[in-house]
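Listed next as structure tokens is one chain, alone, in the form predicted alone.
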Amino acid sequence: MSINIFYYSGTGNSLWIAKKIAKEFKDVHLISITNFNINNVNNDADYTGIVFPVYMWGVPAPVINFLDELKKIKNNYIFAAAVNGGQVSNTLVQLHKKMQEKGMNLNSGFDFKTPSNYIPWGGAIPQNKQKKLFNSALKKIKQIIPIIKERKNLPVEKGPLWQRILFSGFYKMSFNHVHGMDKKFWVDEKCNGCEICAKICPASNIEIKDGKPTWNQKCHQCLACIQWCPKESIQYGKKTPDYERYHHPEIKLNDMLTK
């Protein structure tokens, strides 16, 4: 059996839940939207997943773009993993009806919860908590394949009403925004200038000039680039000097810089 699995990753978590669904399969091609390339597809694969985070309740930006490449592809079963630090709304129905305007169908579509990365509300929860939240996402991992493999075509899951409602109100006034929002990045004296920042950055939103980085107002808030880098001199508003960061513990930069 074999099987497309396109990612979009930031701070590893996709990354992490494509690389363990891609071990339920034996002919996997693991291909990262932001470096897709068509000639890395294999054009006549049983299955196709498409995994991504959430971001501001909603499927992100390049996540939307790469549908225009999807449709050039022969897709025989398309599934979805919608990833998240617990609030997944009404994403993968925005991801149904953006597929099906472009003639696709989505033929099932899971909600995964994984620790945050979106440090401007906090660091990264205790070990513990995110040893809980990787343990419950690789028994759901289990549990779909079945489905996928079995080419079952099921509703999409999604969030209680209210949250639908008010968080897909919040994406729809946010989306043009988000660009703009690296405006609050700032870098502190730690700073080496490694570049690691402008090498993560999937949007190719930052420039290194006199040894540090600057943001160009393309940003898609992965967050990848204060995540990862190593002297943690990256900094986001005022509180985060006091953040403790996060990316996925099996995941290591070189995965995303090679990605």
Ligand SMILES: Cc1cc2nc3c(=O)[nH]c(=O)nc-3n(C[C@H](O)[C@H](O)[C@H](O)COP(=O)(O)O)c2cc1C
Contents of the next structure:
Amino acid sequence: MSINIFYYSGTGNSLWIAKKIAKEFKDVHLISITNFNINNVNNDADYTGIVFPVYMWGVPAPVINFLDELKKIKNNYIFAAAVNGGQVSNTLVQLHKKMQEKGMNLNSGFDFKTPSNYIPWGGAIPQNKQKKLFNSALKKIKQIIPIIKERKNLPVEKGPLWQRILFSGFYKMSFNHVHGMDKKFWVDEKCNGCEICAKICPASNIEIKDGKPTWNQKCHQCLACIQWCPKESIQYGKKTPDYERYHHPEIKLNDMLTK
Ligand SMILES: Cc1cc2nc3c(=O)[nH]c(=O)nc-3n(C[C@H](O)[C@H](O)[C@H](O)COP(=O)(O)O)c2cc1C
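Compare with the form predicted alone: the form predicted together with the named molecule:
Below is the whole assembly, all chains and molecules, this chain first.
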């Protein structure tokens, strides 16, 4: 049983889920959507998975853009995993609609709750709480594998109605401003010019000038730069100097750099 799993990930939660799903299949192509090469894709896989984080209560722009590529390959059964910090909201409904507009069908869509990486609103949650979320995610993977393997068509999972109504509006309002939100990044004196931020940025948005990173308003807000900086020298707004950094504990920098 062959599967293409496409993933997008800033801090490794989605990559970790994608890898765990991949383990349940034999002939697996695990493909980063930011480094998409049609030649690496099995054009007749039995299953296609899309694993990505929820951004601003919806689908991140790179995932929406990727759908035009997805359309070019033969997809027999498509499922999605919307990886989030607790509020999946309308994300999978939105993805389903976008796919239908492009002549594709989303056969099933699953909500995965993980630690939030949104550092502008706070640092990493305690490790025992992280572990609980990872264990629940592992249990859920066991539950969804038979659904996928049996090619079940299910309504996509979604948040409560109030959340979907309220936050779909926020998503629409913020979508066109995301690329410029990198104006709030700055770098403190701990920066040693290692350039990891530039290498890890999936949007190729960071340029090193005079040994320090600069951001070029093509940001996706994935927060990889701030969360993976080995010196914790990248900051966002005023509060992040006090916040603990987060990335998935089993995902290493090298896993992210082979994007
Ligand atoms: C820009 C941005 C917006 C986010 N918006 C939401 C959201 O609307 N709902 C939610 O539950 N989590 C939200 N999060 C948290 C992420 O979805 C969550 O931490 C996810 O696991 C990150 O996946 P990754 O490690 O693969 O990047 C947001 C994170 C970022 C960076």
